[in-house]
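The chain that follows stands alone, in the form predicted alone, written as structure tokens.
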Amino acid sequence: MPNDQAADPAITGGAPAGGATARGDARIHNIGYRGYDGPRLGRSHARRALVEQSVRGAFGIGRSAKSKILPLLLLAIMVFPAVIMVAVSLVTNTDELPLEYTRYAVMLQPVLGLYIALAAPQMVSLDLRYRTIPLYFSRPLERTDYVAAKLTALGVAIFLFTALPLLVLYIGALLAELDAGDQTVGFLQGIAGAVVFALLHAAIALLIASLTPRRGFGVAAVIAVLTVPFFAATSLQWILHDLGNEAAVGWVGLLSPGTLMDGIQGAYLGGATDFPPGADPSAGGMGVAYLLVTFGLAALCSFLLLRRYRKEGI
């Protein structure tokens, strides 16, 4: 038996002893594993890659053609009124734009809300549904990195969605030779409003979308959270106005994300609000309350989102 083993070409890799026939093409190959000697990019690179991938996904980039239709269609709807306003300003030679920069996002909140409802579940619900969360956490990414990356990505996507029409308005205003100083101040105020809008709505929408792996449920839930309180708060404001309780009208604006943004742009960004006549969101310290509630709500939603992912993937 030892002699037979020594003569086996599958073991020795040599020719069969004594002219024996080889057993097919049996061979032993030492393929082994090679160590990685390249650079270790670490957590920061992983976070940036996740942000970039999520932002691209929010606009359908890198996905199927069908996935690009709704985001790009909503973006076109968002930009179209700005193009019309620029055209009117160029033709009529008016002294100012038909709409203030800070009012643009407030006026087009339904379009923005629909886009947010589509983008937020796409970022987090699909990871839950297809159980890819453990794959993320098997890398150097921590749970705080994942949450921060998703919040940053959705915030950037919402900001781009909101700021692009403002840029069209600004360029059009300069082409129409409107006062450059006034237009620059208005544009910067609109950009500041877009930043606050993106921070608040990204935190709210991601928290809601993270509660279900079903994308359809996530879309419906985000739409409900953004629209139902808005219409309820607006209706209550007009009821109080009709009853003559003007002092309470502004405080009711604290009850929904949409009226919060309306109050902030009216109190700090020089824009008019959709509040009933006589309601001043900057009176009696109300403006400070709007700021505190806005940033407090964004921080609370971010904290709850982090808790949501604390045990995810284990």
Contents of the next structure:
Amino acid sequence: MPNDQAADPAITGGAPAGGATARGDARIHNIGYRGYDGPRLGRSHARRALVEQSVRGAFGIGRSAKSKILPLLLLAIMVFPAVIMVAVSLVTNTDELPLEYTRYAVMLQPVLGLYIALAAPQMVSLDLRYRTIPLYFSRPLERTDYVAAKLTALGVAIFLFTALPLLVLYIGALLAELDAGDQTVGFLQGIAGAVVFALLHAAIALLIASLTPRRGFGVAAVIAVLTVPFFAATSLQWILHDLGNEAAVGWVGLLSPGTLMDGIQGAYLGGATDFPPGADPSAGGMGVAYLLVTFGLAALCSFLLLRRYRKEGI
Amino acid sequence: MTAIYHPTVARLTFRALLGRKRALIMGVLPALLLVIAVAVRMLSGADDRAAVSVLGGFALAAVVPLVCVIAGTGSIAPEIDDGSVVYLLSKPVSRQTIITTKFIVAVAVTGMFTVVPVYVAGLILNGNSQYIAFAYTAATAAAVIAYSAIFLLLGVISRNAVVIGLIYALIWEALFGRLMPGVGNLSVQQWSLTLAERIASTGANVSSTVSLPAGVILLVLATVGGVWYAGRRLASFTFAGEH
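Provide the structure of the form predicted together with its partner chain, given the form predicted alone shown above.
Following is the full complex, with the preceding chain placed first.
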């Protein structure tokens, strides 16, 4: 947009015509408004800036000291078991880590769930609450850019959160002189699992969080959506296991994000699952079903998120 | 001696709890419990182990704490958040009365959304065989009272009450409770399970990591202490907040 309005020289003196109450000596002072004639960085830069700012916000960087406490505390809780595992394998001279890389995120799901529930509403609810969305859309940024940037940012934040302890484990394993080939394969499998995890959870959590401008309510809703189906699916799996219906145990795993992740790492990333013993998520095409449901769910949530912002900010 | 119950405060709290989307999420959880109970009954018939697994692993571990977090903190935290608590505190009503009233309302609402569904789910699952339905209903009732007091207190003292409550319920009780048995000593879920353990027949395999007297004493302490301290904090509540 050209910026020629404010750049005019000072307009001084003279009351506006028809100003009934204006005194004769009323004037407008030049208080130095300037137009902007620096470089315009455009849409892609705005998108990148939004991603960066959102990722920083998810870790409390650039926010008040109080908002840094919880993300960093959760990150510490997340890394702590990895440090212990490294210490154990250093001391005991074992030839493998106590836990596979891919199972780490599954084991610490409550911590991850809580972090996601904190980060997702923080990214979107303030924009909704203080109605800053129209300001974004008055820039070159498109609606899809906003949604994509927020999705990317939450995905990156979750990925960093999941991958950091894996990195600690990997470095520790190398220092303990465990078999480097095995460890590298396991580490890369863990990273692949973290990518899928971040993708699915970012889409689900952001959709839920974008539905309410109230942050506290968003936190509770995300937690509920992540944990309640998980508890439900897990209890159902054990009941089916007790009844001896092993095939159905695997299919029930499709019903919650947590068991989906567990099934995928069991079927494709060579990990053991927390499913009841005897359940094999890779049997009979079930692995494909896990992949399809995971990516289908992520795509559906992203689509609904786009639709949700269609009317926002007009 | 101040009054325990103030009808107007109670009416306003009921409306705040049941009016918005909050009621929806509180209603979805018990509904899901009933759906699962029906599904399990149809799949497996009346099976005691399945009943214990659903009531203990899903109802008492997930539904009850979540509903209590929402209702317990929801009965006071939003008012403090948006500042409208000023109008309540400026009325000539003892602040201790406000807290006990809100506590009673929170217990009533969570009771409606958890105790009744748990009992119905127990009946659906195995028709109260081995008193499992009774056992978990009693445990839920005890848990609801203690959770409501604790989360009400959190709502008064912290702006992050929901998050802290969830950390307690999900990370402390669910995650650490599973990994470290000692955590059960400080877990409302385990305290209330002692009641279930006592009521259910021994064959039902309901067990808690705490003993019955310890569980009951700790439940009473947490409830009374929570309500009392919440009243204290509200009595010295000032508005020199961030806003």
